[in-house]
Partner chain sequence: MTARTAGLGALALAAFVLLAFVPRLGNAYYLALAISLLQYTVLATAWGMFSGPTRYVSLATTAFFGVGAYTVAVLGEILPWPLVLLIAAALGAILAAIVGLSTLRLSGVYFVIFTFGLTELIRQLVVWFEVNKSRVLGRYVFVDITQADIYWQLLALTAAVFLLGWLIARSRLGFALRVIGEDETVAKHCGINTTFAKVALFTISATVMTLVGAIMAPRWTYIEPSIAFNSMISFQVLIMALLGGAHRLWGPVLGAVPLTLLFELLSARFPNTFTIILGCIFLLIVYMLPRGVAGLFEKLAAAPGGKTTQRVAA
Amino acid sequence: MTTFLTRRTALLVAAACAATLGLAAVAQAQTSIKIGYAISRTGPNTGGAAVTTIPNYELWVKEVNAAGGIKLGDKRVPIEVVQYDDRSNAEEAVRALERLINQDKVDFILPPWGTGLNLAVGPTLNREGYPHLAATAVTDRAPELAKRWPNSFWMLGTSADAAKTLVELLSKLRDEKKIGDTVAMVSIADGFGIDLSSAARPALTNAKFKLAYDKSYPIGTQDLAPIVNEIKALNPDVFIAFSYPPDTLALTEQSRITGFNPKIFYTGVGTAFPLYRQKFGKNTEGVMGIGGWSGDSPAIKDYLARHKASAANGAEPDRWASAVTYASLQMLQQAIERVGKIDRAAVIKDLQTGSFDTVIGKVKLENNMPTRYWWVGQWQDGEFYGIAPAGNEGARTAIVPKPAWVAP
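Which coordinates fit this single chain in the form predicted on its own?
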């Protein structure tokens, strides 16, 4: 009996030693963390990806590697990047992710730009067990998708919350006699525009606003002058456009040219871009749009300075999803380091339950979503400040009515 126990004990000890040595060998072999992404370098999503997503991916990788890499256990390993162009196309985005997973064997995947493409790649990332930090997607399906795909994290929240916050602000301004109740709304016929307009429509109706105009336009539409002219003839107090960057610029330019200047002029993605201020100068004053940030926050000011120093030609981030995108990367790094190894399931669990220090403040997710958002911002004195929800730290008071357009 004694001999049998001794042999068994010896076998167990040997197995434990082998397992320990095996783990040590794996840790020793991990000389880098391979991170992949497919992003829109061509096609209609190029503008959004070039401003919001690509510079933040590049800044994060540069800063992490300059600090020695991501910490795994008692050592740091650099990030190795594999990237593809998704061509602003859902099928191409999915194919690129499958290539990253099956051919390139990447450890983690960063998401594409935009609501539509994040929805397109969601099933693949869930099936393969990769964390999906959707930092540029706004959809009412976010709570449902977070349950269906527990690996997914919806950093920009829901269309319903965006619409509710905007309508609450409009209702407050109407109560203060600063605006009337006539609204004109346009939206791009893509995931973002469809979701936001679908949420805003009943919210406006329930708040007793008169929706005098409500139309969508196809993605890639070049001439928006007919839409602006139709709306101008209706003389609404409020103009709302759930638009993508090219349309946001075109709608603003056409409104300036025709002299369409409602009391509230609100446009979608792109309003918070530095390009918007560069193009329109003093005419940005009073323009509202989706997003915003705490422009007076020391952490935001530091992030802005680092972004400008790193980006080509000193380019600035947008004042909404850029900081959220960078914050999501900080969260991913902190989760990986707390886990201490390449274990995607454990990293997902840490993202679900942990607290994270980021450029947008401390973040702790509930049901795979943040609890605080900026939904309405406004250009004031050359900066795009968050103005709603008003209870957010750093919120500014809205300037209403919007000042008249001036000659460029």
Second form
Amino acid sequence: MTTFLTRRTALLVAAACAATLGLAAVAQAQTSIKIGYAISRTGPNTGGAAVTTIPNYELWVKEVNAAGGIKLGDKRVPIEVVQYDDRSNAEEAVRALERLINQDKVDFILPPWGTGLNLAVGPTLNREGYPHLAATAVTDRAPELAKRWPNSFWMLGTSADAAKTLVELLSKLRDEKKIGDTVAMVSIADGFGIDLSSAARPALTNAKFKLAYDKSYPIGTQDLAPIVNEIKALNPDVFIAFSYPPDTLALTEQSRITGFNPKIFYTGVGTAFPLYRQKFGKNTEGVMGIGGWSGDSPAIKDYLARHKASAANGAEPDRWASAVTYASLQMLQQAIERVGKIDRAAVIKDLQTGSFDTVIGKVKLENNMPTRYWWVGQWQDGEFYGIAPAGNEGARTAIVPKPAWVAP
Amino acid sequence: MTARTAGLGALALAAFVLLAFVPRLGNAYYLALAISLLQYTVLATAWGMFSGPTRYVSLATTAFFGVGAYTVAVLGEILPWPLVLLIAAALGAILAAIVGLSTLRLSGVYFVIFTFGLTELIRQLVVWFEVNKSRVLGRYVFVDITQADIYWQLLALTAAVFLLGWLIARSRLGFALRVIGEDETVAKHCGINTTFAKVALFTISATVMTLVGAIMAPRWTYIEPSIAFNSMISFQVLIMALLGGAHRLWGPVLGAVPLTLLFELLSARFPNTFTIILGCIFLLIVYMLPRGVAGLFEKLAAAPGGKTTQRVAA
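Target state, the form predicted in complex with the partner chain; input state, the form predicted on its own:
So here's everything in the complex, that chain up top.
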């Protein structure tokens, strides 16, 4: 070693080291903010991540860098991205994050897509003190998790809340004599379907609705015609499906074919996807589903246009978690800028207490969760508007009964 | 015990003691990598213990791994940790004994297909139970176990597996299995109770896999069937054991370590083309190293110039 380590190189190395240390020590001298994420580019989560998460991360980074970067003190520093594929695998996601933190030494981390992976990476982000803005996780244990991991923020709420809001809407419509009280409910035998149906079941019974049909079907069921036929024979006023995207499409298609047209037709994840409108066109009119956004708000309209311009093939965002994901990035940026340096503890504190201007309006978290969510949306004239909770700003009135299916 | 075995034993002991200090390095990333290395080492070695001598290719690794993980998900918060591990091991052993008794009469490709189906069967049973009985899908594991604890448990399990494998290879059971692997009909005619031998080893190997699942579960916080019963694990373990060479106790390690490191390197450097590169590498392995790394070593040692090596009967 010593033979080729001359005094001059040693001096250079020392200078370089000092410079690096200096950069690390003085935040103002920072030349970029390193942001890392591990996202599902392969495996079963790919579909969700590709619609809801990846385009928003890319859009945000592009916009921030085009504006010169994130403002630290009195200068702007660009974002530098480090990203990995978690292969839709919990173990891989945890390891990728540990790599981001310890090897790449990123300043901030953006969360993975989906409830399972967000929960899997929770302990790591908590231990290392990184803010965790979970924008695509719906879990009933969110309030408890927020207490356990004060650095975690659960932007999408709880499934119990989702089911409760839906039943409240139904009760109100029944009081207005717009619907009767027979309900048919199907759910997918997976996390989402089970959580929502087990929350909706008691809520419906307590509200004195008659549950004429209540069954689940396994994930990956191809033929949903028997279910739709059986329900059609019962002639319910309300049809609720806590479904995943493939079965949301299949159930809608099958109902259209058999002419099953209840007064309220509600389907689960996927109803709010742009794909749904592409597939059903005019037949989306009056269909309700989980999610929604204030489609009339200028901020949302602007966001939609920017998203279309930025995403590959002009893809549109979904009308539920996409805007929330983008809003969570805006919150992160505003928190960092208010703190003015890379101080993760201070950023977490700011996220807990500050209020933020985002595409989904003003957000102020309480106990690490937003106070307002869109739980029921409805396709009206080609846009998926939020209709419940009715107290939300920009809530539209529901179209009931649902118009008849038209020939495609 | 010859001087050579004693020397090797001492060396192995020293290696384990040295490895026990990895968590002291204080780098969570290296610890995570070490956990991953140990996980696959144990799984591949346990796989090789049964499949190496008998030549039954099993894709049931995930089934047992998942049973272990799920046991922790259900009981982890209720019972003390050692008891949870004990129950997981017992469940794995019972399951393996039942499965072994009913299926080890199958051979060749039928056995492969059955073991693959077994994973899906158990997964669907768990889903059915959770959907219709407990009405929750996805359980939370909040147990007080640190990453270093997981590492040490895996290290202890690794040591136990090697010791066990070494003992079995020197026992009547190990000899019986090698005879079965060469020719099952001959083994029967020699008076070997082939069913007992196969089921016994299948059970031992499956118990170890179940324990790995149980030990790893606290790393994820959240467990649902698709996470616990991820069939990728079966395939990865199979490939690692084949790359290393399943006919030797120490063979699978030679596959597990480089492949885990390779997966890590590829996913870090080529996150978007990971699968393509991986596929090419697998093709290369199958064509270039049909008998695995262990086979390559043996060939090198046996080559003229490779000097003296005592060939222990494989």
